[in-house]
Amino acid sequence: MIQTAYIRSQASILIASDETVGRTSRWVHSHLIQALDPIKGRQLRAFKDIPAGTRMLVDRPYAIIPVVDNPATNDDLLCSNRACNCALRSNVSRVSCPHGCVADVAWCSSTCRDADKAYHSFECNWLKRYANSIRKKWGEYVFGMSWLIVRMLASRHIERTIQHDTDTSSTHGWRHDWCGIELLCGSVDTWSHEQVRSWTLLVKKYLQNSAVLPHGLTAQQVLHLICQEEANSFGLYPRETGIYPCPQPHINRGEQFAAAVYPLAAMANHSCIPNMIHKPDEYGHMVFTASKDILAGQECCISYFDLTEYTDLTSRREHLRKSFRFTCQCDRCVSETPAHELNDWSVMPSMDI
């Protein structure tokens, strides 16, 4: 008989205390865990019951990138120090990178830039000689994608170089650092070879080991990060998401102005009657809230798009197969499937986000 393994250290897993949860602070509810599924992987679930409208978790993003049109006078911009992340409004005085690389890099003060500047440090001269390449032979998603990468891998650079975070790198097993990075899902065998094959030749020509961009991996293991980062990245809304049943009449979650990697929020799967929404803090915290009454033993799940967006059956399965790679199985997809398609389903593992 297959069975979910759970993960549990102690009963108590704060990575800091309710209290506390603030700008560099991360925080886990002590009765959601840790557990390892054999068809979906890692997952969240509840150790005990857990109410409605409780808090559930608190992840920092481990990377985070700014999604705007025009970043010069867009109020959405976020200051690009990762420990304060604020909306850079057009009409406060914005401080730009010294070195001038893209537009999309600016802070909110200059002692944000100041204590940025070793993070940034990482990124500028790959900005100043690739961002603009991207932007006009690969698009906007790809420079973003990439970004997002790089940015990945100044968190890794600084981790590995400068003391610079008082938080440990596992707090009773929750791992928050590169390694928490190194066991989110995803590899090549997960996405198409002709999706393989075009990050292959970004990974080539922008994202390899230089002197632009010191990281000291292999071309193998870039391109293994971004199949994990394209399966576990957060697209950053204003609104909630994952509100079910959707209310009447329907409110998106809307504009994106953000994208991030959280090494723990990653771990929730998707269900399209999800038991958690979620929505960034001013901050860029990803948080996670009960939207129903969850039962001990219950898997905590999220849904991976706006439910508003995708209603019926056919539409969510080809979103999430296509930008997931995986065939729903929660209980309302197998509910809304008609009998003669239930033994024909092309059945994929279930991916974090």
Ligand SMILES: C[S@@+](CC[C@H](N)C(=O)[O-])C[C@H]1O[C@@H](n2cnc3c(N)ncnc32)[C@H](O)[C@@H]1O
Second form
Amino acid sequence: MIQTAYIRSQASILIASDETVGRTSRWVHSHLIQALDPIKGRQLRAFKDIPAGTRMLVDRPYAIIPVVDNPATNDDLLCSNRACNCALRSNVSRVSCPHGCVADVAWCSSTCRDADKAYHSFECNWLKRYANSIRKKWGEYVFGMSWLIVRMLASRHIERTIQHDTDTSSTHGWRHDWCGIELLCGSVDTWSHEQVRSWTLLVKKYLQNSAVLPHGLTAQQVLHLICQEEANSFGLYPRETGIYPCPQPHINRGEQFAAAVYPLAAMANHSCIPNMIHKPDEYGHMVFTASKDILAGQECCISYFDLTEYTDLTSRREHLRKSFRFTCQCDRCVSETPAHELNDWSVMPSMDI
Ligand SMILES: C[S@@+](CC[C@H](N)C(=O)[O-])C[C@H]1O[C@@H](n2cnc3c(N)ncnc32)[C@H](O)[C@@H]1O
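Can you give me the structure for the form predicted together with this ligand, which would complement the form predicted on its own we have just seen?
Every chain and every other molecule in the complex is listed next, the one we just looked at coming first.
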């Protein structure tokens, strides 16, 4: 039997308001607790029964970037002000960067641009200097990942130099500041040697502490941050992820429009038969909702991928191994595993030697 050590229980609902727009930004249901599993690491658990349809967690991104094909014309950009992050529709006028860094950076108003000045100043020179060459030499995915790292470093910079903690950073043990980022799982041991080598080069060329990117961390610390980001970031899609059984006919979750790191939402583990669905709201906040009645003591899981896209056991396993480096042992995977494979070590979590 799996031993579970409870980190803490809590009796109240956490509400943290956004400092600039007065919006509720982080919220955890009082029946949801953090726990530790010897195989999966941190996890979310129900402390008391939770009925289907209950909103369980709302988390604000520590860092978020838009993901678009053509930033100059695409209507799915997000307002760059992290206290706003509203969708920038094509029929609404946008405010661009006065220094012309990249078309992906835009604000919904000059008020949002001004409110975002200190944060954007941290990334602006880096974007001007490196965005085009990373895109050209390493491709769009690596550019997005690098920019998300830069925005995490920008949030850390603001937290340390300007913010002085207006938003309680740890309420009832739910850390959502830089300490929450430091708690994220993932390290150089999680990923293949080849992958780590490539990220090491990326850090050396574009993400080192410098006048263009004054973060004060060592190259090793930035590499570690990439390993964490890759194990914990969310793609943002317009429709729910994790509806199961899948709706018939299959309706997928739509086109990815952003990527983000959420310190609290990142605690949710994966199941191919999840009991929570997740979906971003109109401000890029991640919302978890119970999709089934959840009993006290049960783990609360999301699906890390679109269940309409990877339907059979082999494709689910392959995707999880490649993208998240673990082998799922949820009830669905176990029930679909042929009997002769159940004791096969090759389907257990793998390590690169
Ligand atoms: C977003 S984090 C989830 C929280 C994580 N358990 C922690 O300790 O912070 C993703 C990582 O959790 C672990 N994980 C998530 N779901 C799992 C599962 N079903 N089986 C085994 N490990 C899992 C894997 O190590 C994965 O890379």
